[in-house]
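Given as structure tokens, the chain that follows is alone and in the form predicted on its own.
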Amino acid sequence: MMNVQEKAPASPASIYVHIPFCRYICFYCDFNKFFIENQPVDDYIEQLDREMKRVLMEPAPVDTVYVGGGTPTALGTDQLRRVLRDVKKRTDSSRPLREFSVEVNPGEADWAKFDMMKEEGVTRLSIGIQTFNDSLLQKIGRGHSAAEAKETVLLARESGFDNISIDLMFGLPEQTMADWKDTITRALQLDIDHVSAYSLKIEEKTMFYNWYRQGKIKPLPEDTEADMYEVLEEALADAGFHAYEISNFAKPGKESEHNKTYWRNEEYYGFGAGAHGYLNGVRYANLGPLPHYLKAVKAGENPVKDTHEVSRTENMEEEMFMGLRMKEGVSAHRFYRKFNCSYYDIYPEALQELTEEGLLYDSGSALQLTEKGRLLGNEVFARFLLDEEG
């Protein structure tokens, strides 16, 4: 096994921390997570800190931190405070974080928890609402109501947070266009700053996958999903949001700086059970099962389970796939700096064809998807697969 975390880090600017505990398990979720009841939560927090200390022996010059899950707010207030403080200890305090995000589930954060997060320097909240239809919430296994979702957003705002994002899902089984429009309307009434909206993907190892195979649920047609996306895009544009990434919409100055790390194909630290990271040209995944992760860290071992050294070809492909998801596109300068060549040197035919088909636009400094290209993103991305080393 390549001990990627023990090589001298290339000073990534971002840290992702995984909290794998949940107070309920959503039917569509395939992330590494565990029902929190009777789990060794305090032991996990202790070993998480040991893993971070082992990799970041000196405070790192980090710009963004994202604490996700699972559900960070499934932890008690004091437990979550410990996690946030442990992470801060691993960052260079002489340069304030540009963004410090925590995922929140509706109904799991009261005044005390929000006040604590504010005190510990959290600047951005990502609240998992998904839909404001109570019937749909039950059908997808969410443990909150629409009323609790609204109350959580209002409480976060009253607690002083001025950068609040919510997650929404469309293409849910039995979801109608009227349901979707109502969810968008109710979301915009809450004066939020950012929306991440994703169509349902039925993943293996989920309840939805089992039910799908048994014929108990039926995904919506792709055309309906596309219509729902266009309705969302138009409504958010009218409300002052811009689509800076295919699935992400923000008011001016409220884009997710942490997620741009992923879309710009940059490296980052990943800590925790089942966390993924990208260091020194190697993508890695930590051990997922809690006992395995805890045992490895306690023994002073590297908790990394899988590693993949990213080839030059794969790196170029990822640069195109991920960069084109963003409104800003793939930077000509950044591509040349990384690969010592132009993307026209690598993809001359694909770029010419996609431009002629009206799917791609060259601004001079970057390649960007056109509006038509955004709706046919997967078709565009497939044209950047390379057969051999570029």
The other form holds:
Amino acid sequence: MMNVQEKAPASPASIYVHIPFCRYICFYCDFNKFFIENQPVDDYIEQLDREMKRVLMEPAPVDTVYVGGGTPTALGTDQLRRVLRDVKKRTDSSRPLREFSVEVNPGEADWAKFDMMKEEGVTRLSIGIQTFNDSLLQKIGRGHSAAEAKETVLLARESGFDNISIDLMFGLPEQTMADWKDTITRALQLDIDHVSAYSLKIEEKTMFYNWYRQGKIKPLPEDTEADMYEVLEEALADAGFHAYEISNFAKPGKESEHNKTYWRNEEYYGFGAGAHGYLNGVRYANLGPLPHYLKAVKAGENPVKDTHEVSRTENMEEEMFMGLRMKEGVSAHRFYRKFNCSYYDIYPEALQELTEEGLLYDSGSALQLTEKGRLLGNEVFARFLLDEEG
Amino acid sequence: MSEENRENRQKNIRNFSIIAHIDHGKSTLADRILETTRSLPEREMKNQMLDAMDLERERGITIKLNSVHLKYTHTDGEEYTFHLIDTPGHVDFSYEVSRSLAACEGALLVVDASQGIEAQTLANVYLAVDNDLEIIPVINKVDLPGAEPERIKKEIEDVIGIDASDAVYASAKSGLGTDEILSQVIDKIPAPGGNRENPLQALVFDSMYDTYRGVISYIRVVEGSIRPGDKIKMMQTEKEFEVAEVGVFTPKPVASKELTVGDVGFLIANIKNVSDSKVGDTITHVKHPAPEPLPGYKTMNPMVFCGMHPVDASDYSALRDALERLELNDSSLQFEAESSQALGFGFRCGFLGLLHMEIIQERIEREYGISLITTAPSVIYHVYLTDGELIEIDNPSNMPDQQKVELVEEPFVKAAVMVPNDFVGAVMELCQKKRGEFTDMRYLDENRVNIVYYLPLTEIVYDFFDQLKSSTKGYASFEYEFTGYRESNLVKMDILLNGEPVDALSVIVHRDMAFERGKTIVEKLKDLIPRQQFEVPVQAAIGNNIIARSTIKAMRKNVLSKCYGGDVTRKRKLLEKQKEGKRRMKNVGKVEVPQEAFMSVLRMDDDQ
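Okay, that is the form predicted on its own; can I get the form predicted in complex with its partner chain now?
What follows is the entire complex, opening with the chain shown before.
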């Protein structure tokens, strides 16, 4: 019988493009990003195009594109248009994109920018609102107000976008349950299709991390965070959103197809400074610092910093700990097709224990986290790390 | 050597040691004496020459005894032979001190010119007086600001009751007074007595193990003489050996033809084990044995016990090797294998006292590079069972069921605490809290007081010393001696996690103190053990009786949130870290306990 793994992998159906510029730097953010002033933005756009052409010499059959950052809307309308066009040129025009997402910051997109995006075929917007509490917005370093956030959503809707997502954050220092409930209420008063809600994680190399080490900010207690999550889950369920992933909630038909690529452990192209990608069994990270990235691309080199060939063992581990984030879970069928064996062959003990502990559920066709398991995801995920390297 | 020469030689021997409190300058003074007698070329002089081990040098204390053979030409033109015997300064080693003093005719009593006599000094001076030693008071550090030599002189007379009118004012650091000290050594300390024609009696006052030579015994020849080829017998252990080499330390070992009456030196006789060359034993000839051994021999038994476990289980056999090696040099160290459900495989070890324990722990960690978890130190309890049987318990987890126990006895010590006036109240309060029984209080001078209590040894090994230090701002000095066993209302207290007892955390404790100890431990554990997927009760129990309780709440949220693009690598790292963290935890039933939690409870270091 033919080994499934040895089949030449189908070319990835997703593209991620990273725009590493911001008009202000949020205190919690540790992504690859630069304050936009005095940066060689046009040069970057040009080299980004070169990088894409280098990898995709022919347009590829792609289903989803996600332009994130940083902040794509930090670019001017024409600059952003160029990026969107350049990406689209890398995709097979005979096949319409199933999803074309762009991240938007409140206050950074006007009529013209939205119109342009619409013209260029963008189908989905992801708007970084985080909270509707102005004082909290300031404390986390956001450069916009709650009112601007609302305006931006309305404007997007009026520009004809019918798939709008917003990002929210909870577990922020000094955030109270009342703040959080208010934010949820105000979010639901807007006409939106999708919510991504993340609890704050204090990452190294951020302002928050420094303040945390100096004792100036304190993360919220675990119990409060858990309560906040549960409140959110309930409110969104009542409003007709379903939690198709631990942190992601969508109205029917509005799940993010692009993000599901990651969770389903499928390959994707990553372009831009600091972008991550997964091609031909290799995970890679591009050079982050702009000059390094630009120089490499100009020299006709691959602007890659790290590559890691994913072993069979790692691949199985990732299939599990990424897949379980989704409500649909890890498909038995897909696992078998990829690895030519059942997850029960690989994880007999973990599966039994986790089921007994009430963290995992076998639907017959897939493994899924239980309600309890969703909040304790890491406890479950870590159990799927195998000891020996495969 | 002619008979006359021999007599002259014996007449010109002076054997002496130095008694001093830690930091009062003993080792520095020894260095000065070595310099003055030019026993060492300057380039070989390291500071504190007699302290051989790094640890000694670092902690400023002498652990193993050393003896040095020195030649000194006095102003009268005569050449004298000195044997300077260094003694350890700590109460744990008081027996070793008493034996090394027994090898001398005199002692230098070194007292710091500003701090005065400390409890340990006093204890050792009394040992010297018991051994009929001639005592030469030396008041050291007279050149430092705050020195009050006159007051100290009076203190020596008042407290010890010896004539201090000739006390030498010295500064070991600058060398001031060294010549005067050597003069007094010659004038005041008697030459050794004894007769080289008598049957051999040589006192073993220390021994050490050398990888190439086997055991090297430090001996003082009291009667007769000894030379290579002699068949000798250890009078206590009755083991026989043939002498391979004798000699003296200059301080390097130098072989000699013989050691004769009055001499202090070393003996190598193909002895494989230090326990065959016990401190205090008497060496005699197999052929013409001495009628009786020298007085004062005691078997040293460990008083303090603890479990030592490697942090990394794979270090177990390395730990055994380390203990075996240390044992070669230290006959008072005992150990046997034990296994604990919480700490895994390790050893139950016995020590002379707390310092001895700390030194061994530190040497294992430092010289052998093994990280240790040690259980709370405990003592030997005498447990009388209802059927009349007596059992000795040194490990709380071996304590029989309460119903089977008739009564329990615990070791008591007589403890002397010397403090400035202002702290008398604090010391008495502490001793009372530690179940002490007051016996005596004497004013040494208008400012300093010697307070004597009977105290349970358990309390001493638990935290008495630390508490004493903190409640007297470090001014107290403290000394104790074992006095015997007394009945006490002792119970075994277990610590339960999720209903299961954690063997390593069981303690034997006085019933009146159980509640407070139990409460402290459960609160500490509650804070140190991470939340589990279920609620975990933490309890302290005596038998079936829960006396303190706390609860670790169930974990509610642990999930990666933001999941940027495809940075799977980072996510994986986080999960791997979590998994690694779990691997390092010890399982108690279903509860995962980080080792730090055990260590922290066992050390009880940051109480109060």
